[in-house]
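Only one chain is given next, in structure tokens, and it is the form predicted on its own.
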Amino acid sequence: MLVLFKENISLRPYNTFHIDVSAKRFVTIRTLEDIQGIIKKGHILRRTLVIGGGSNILFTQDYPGLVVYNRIGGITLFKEEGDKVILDVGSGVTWDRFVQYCVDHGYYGAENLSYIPGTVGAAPIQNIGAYGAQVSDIILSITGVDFRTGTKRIFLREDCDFGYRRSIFQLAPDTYLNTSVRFRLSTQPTLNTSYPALANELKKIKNPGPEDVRNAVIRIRRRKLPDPEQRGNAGSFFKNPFVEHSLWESLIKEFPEMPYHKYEDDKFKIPAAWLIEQCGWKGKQRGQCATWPSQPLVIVNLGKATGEEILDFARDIQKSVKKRFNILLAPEVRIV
């Protein structure tokens, strides 16, 4: 298939913040051969950015290089091993379409991650997670293409250094384009319903299945989070911070109501939403920027905000939390 390059194209339709910036060059790829051909012909620029759903990115200016829009599709049953199934999934497949596929076929393991925007290829980069699950729980391997050489490389799960919203792919962004992800799922009823909000949503359902969990997650997310089609946003703007024991100890004395979760390495995770709300930012609006009334971790574009305005708004939130709690919130959203 002929790969066509476009010049100076608006990226507004390709990012969920709806920021109207342009890309110097833009190309859509649909196969592994597409990206290998582009690399072989020397079309990869010094600055090259891969986007899928554009759901975890904030553009603050026009992009001066090449934007590669990933539409590599396909969901294939690779192997069955007893009560396990292995699926090969194209990196351009919409993430929630993949979750729906798993639920429709009775495959357990992805249902807690329902209704998360983005694509399959982007999911491992930040190790997406929700309601007690993260994508690294079900990943077997990832196939990527090196932009420098066009060669394929397979990353096994243990190669990826997965952690909370972390993976090896963040160390050198846009060095590899993930072309497919291999997942291991179960055909046996193995649900994770330990997360309190999810358990509460399912309490009236006897013997819930993966579809029940999926529907419950979707209901919760719709209640708490804005629809990007209606209000531009990229989901949670900040990561939940981890703090050392000494800081946690001083904070819990001053704020005994502070929620937290203790980890084995004597670190404590504190909800960023709680920190932001305590600083008075919940539902706060400034110009065309605001935090979502039911989830202050989400910054929304009310219509005509620029990327710079959203970034300034986010930085002021960071400053408030740092001043009151001595915690610097780290962005979960990629800023370009």
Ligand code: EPU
Contents of the next structure:
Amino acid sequence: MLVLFKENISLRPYNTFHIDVSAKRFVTIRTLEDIQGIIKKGHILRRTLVIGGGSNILFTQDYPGLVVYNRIGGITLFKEEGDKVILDVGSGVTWDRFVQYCVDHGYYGAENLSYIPGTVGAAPIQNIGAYGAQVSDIILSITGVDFRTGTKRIFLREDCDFGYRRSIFQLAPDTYLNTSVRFRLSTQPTLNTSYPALANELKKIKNPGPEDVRNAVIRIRRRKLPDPEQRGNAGSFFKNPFVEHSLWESLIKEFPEMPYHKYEDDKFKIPAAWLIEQCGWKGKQRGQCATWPSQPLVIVNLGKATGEEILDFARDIQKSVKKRFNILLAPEVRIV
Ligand code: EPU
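Which structure goes with the form predicted together with this ligand, now that we have seen the form predicted on its own?
Let us now look at the entire complex, which starts with that chain.
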């Protein structure tokens, strides 16, 4: 199919922070053949960026290369294996449309990840997670195309080095374009409702099913998180930090009320939202930037913020947390 290149177009409609920068070149792709054709004809520039939903990116300047807007669609049933189904899903499919599809068809395992913005192809890159589940729990493999050669490569789940908000794809971003993701889901509901906020939301429902889980997650997210349509944002701006035993010990002496989660390797995960709140940043506004009042881990664009202003605001939050707790918060959002 013919693909159309555009020059110097605004990326504002393509990022959920609503930052108004422009891309030197821009192309929309809808099939695997589209991207292979572009590579073969030598259209890939030294700087090439793939975007899906644009929901985990902060643009701080005009993009001087090619932006590939990924709209590769399709959800197909590859096979059934006992009480499991294997689905191949185009990387440009909207993530929540896929979750809705699964719940509608009685395929379970994705429902805790309801209502997360973004696309199927972007989900494994940061290994999206919420309410006790991570996308790596249900991924079997990912098919990608190498930008330099146009060759296809299949990454098995074991090859992806998945961890908390981590995958191999972050090591060399924009080397591969994920074209499809293969998922394994269950036809038997196996609910995972131990995450405290979710358990609490489901308290009133007798024998909840996966649809109830999806609806509960949607209600919590709507209550706690800003709608990017109304307030530009990219979800959690920072990752929750892990600290060593010695730092945890000194902090808990000083702040006995500090929430934390202990892991087997003697690492402690501390909610970044708590650290940010303690430093006085909850609900704070500066110019066109603010932290969200019910979840200060989310930074919002009040309308006309530039990417640089948001980055400065985030850096000042980082500095406060470092000074008070000796913890360096790492951005979860990709800064370009
Ligand atoms: N907290 C505060 N003050 C607040 C809000 C929260 O101190 O104003 C503390 C509380 O102790 C609370 C804890 O932070 O128990 C955790 O809060 P929450 O359950 O909202 O989760 P989170 O750790 O802040 C993570 C993900 C979210 C995901 C939620 C729910 C990261 C970086 N973020 O946030 O993901 O929706 O858990 O599972 O891991 C995203 O990645 O964009 C995102 C929104």
